[in-house]
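For reference, the chain that follows is the form predicted alone, supplied as structure tokens.
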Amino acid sequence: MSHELDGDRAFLDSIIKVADEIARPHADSVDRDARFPSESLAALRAERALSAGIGSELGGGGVSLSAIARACFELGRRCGSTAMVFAMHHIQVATISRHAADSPWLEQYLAAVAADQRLVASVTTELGTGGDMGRSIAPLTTAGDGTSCTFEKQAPVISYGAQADDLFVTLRRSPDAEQNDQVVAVVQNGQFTLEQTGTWDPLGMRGTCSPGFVVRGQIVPEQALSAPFAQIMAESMHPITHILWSHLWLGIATDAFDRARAFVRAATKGKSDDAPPPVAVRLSHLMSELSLLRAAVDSGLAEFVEASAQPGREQLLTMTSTLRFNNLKIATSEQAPRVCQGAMGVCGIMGFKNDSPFSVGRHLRDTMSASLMIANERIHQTNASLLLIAKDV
């Protein structure tokens, strides 16, 4: 336990320095130029940082999820693409690292991950799915000598698709399979074609590179991952996802936080009267949605790895778990939006000026995204359907 506890601190330590000297002076070009953060992710594969999670005995740094998940915030309150970027290679690389026994290839795909450092994108959704995850219409279409299998899959949007080296896809399992019958395969580079389909100037979380493509590859079938997708989902993909995210969007919270502590400080400097400005009043309140939000991530971490520590990670499969963590997502996706809004009310126009110290445009727009990412009235149905017959909540 003590390695361990040395592991995550050593890697912490180097993720704060990489924030605070890499990502956080680029955190505004990237912004305005929406263009991939190609600095942090140097300088995060020269600290090893996206294998960190990887076991040691596959060349990883087997440090634990919740040290994945501070890094997430500690490179959210520097710069919200860097994090989503490495939030996001880091999901994969948990649900292939948790579903890979039995599996040589995928051990020795995990070994190159931690050799090469390479980053792995995520393209699960789809053109006709309406944002479902549940379901694919993309099958996975075997040659009949068994030998290799073939896809072709439109995606509306694939974060660093462009920058990646590995794609993690999810497809029908074969051309003759229900949409939800679905299988993850692990596709390395060298083996799929980008046609691109769209451009990426949005609003928020601009430095993602996030526009559709049209994903063509051919693997081996050992490239696809044996357990049932909907174990994969229940157990990994689903709360890791949403565990890893309001991590982030904490952490971008925190900061137009700090922003606007410091604002304030800045405007009370020198006063001498007793009772505090109405702007520190204002900040106070600030405070108490900030904690609201800090407590939900924290106590969502805390029950995920208190879950997957039990035989078979049996909890993970229930409704209640499911209902758990469609919750964090909502929630925390809300309320990280609110606390960066209340931080420009705090500031004022410091705060809305982009040329400001005090700015905290950025950190609104980025958080803004959170409802979409997953849309936030998807889960609501999902949570509704489950509500009619779950017998805990």
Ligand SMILES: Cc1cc2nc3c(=O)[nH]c(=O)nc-3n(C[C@H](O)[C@H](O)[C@H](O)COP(=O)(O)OP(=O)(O)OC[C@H]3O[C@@H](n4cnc5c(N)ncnc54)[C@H](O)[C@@H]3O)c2cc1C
Contents of the next structure:
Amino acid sequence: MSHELDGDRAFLDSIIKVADEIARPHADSVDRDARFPSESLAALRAERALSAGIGSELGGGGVSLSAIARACFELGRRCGSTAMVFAMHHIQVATISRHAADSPWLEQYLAAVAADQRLVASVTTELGTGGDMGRSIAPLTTAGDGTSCTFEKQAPVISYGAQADDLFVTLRRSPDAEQNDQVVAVVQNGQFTLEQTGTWDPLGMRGTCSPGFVVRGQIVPEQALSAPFAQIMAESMHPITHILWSHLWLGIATDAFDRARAFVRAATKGKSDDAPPPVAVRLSHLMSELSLLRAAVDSGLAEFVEASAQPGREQLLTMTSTLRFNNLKIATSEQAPRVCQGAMGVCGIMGFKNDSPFSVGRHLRDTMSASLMIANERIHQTNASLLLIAKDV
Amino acid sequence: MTDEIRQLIKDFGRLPVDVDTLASNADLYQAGMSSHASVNLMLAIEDHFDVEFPDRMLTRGVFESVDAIAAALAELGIKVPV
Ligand SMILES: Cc1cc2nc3c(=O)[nH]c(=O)nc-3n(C[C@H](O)[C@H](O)[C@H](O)COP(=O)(O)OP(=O)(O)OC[C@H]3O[C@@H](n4cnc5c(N)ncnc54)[C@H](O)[C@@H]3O)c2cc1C
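Now that you have shown the form predicted alone, what about the form predicted together with this ligand?
First the chain shown before, then all remaining chains and molecules of the complex.
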């Protein structure tokens, strides 16, 4: 146990160092130019952070998911885009790790991620189904002799598609399968081509470099995870996505709060009034909002860690659990931009200006992506349905 | 033997295929049942058999086939008529 905690601690120290020394100083140019945070990613690779969550027997760092989540938070405090790239990569890697047992191909793949610090992008959103993770249109087509499979997927958004080594792709199981009969496959560099179909000049999360692509690939059947897709979603992809995303949104909101605090401190320096100024009181209100966000993020992680430790991970398969992590997503994606906007309210014009030390424009813009990364209305629709039958929410 | 369950699936599962052509262990989701349709089906089963599935039983697996539904009902003490 303490060995594991030591590993987590050393990993987090290395992440904080990269965040402070590399991610922070480049954050503004990454945002301004909508460019990939290549300096941060190079530094993370040098720290072997892309395989931190992979077991040590496969050459990874063997750190806990809690430590990965904490790393998303720390990176989010310095550069939202770096944190999002890091989070998405780890969602994919953690999902593969949790379902790779009995698959020599996948275990070998994870060892390769560790050895080469390969970066994995996610191809879930599809033209026609949007952010509905539970349906796919593009099928995996198996060749006559069963030894190879091909696919072509119209993907309207792939973050760092052009920079990634490998892809994690959701597909319809076969050409005659229903849309909700899905598989997820790992597709390696050299096995796919990307034809870019759009541009990337968005409001926020600009460094994720997420234009549209047509993805064409050819794989062997072993590259598709063999566990049922619904189980992979319920046990791993769905909760881990929302846990890691919410941690980085909390990181961005925390930095916005810290900037507001620094502003208030600077504004009150040298004054000898007998009560704190109104702006300081406003900061206190903002702290309440930030604590709500932090509480939601912390409890989501704690529940997941506990449920994951249970034999068979049965709790994670229940509808109550789906509701639980959907709510984590909805609550934190709405609360994070609220905190950033509150910080702007505290800092006033100094927060609004992009070139002031108290600027929180990037924070506000980055966190505004949260409610549309898998649209909250879509999630509410699912919840509305589950609430009809769930008993104890 | 599980006609009542099949009838409920027919009425609420919104399957694109004829339920009678499915084996009793066939995966209803793979046959095209959406998650909202599965919720409607669960509600209909609760109503029809006058039971309440506790949260721990509200998983996809419990409702994935005629057999699985019959087993879930049996767990709640309901013998599905033969
Ligand atoms: C920064 C960023 C990075 C991303 N990176 C990736 C990536 O790497 N890989 C990837 O696959 N995807 C990625 N996405 C896509 C993202 O996760 C969503 O799936 C995508 O943005 C959904 O597109 P959409 O807004 O057209 O949503 P849709 O889900 O198609 O929804 C469109 C609109 O309809 C509404 N709506 C949808 N369903 C319902 C409903 N049932 N009830 C009521 N209203 C509804 C929504 O609120 C929304 O306004 C990224 C998105 C962002 C912002």
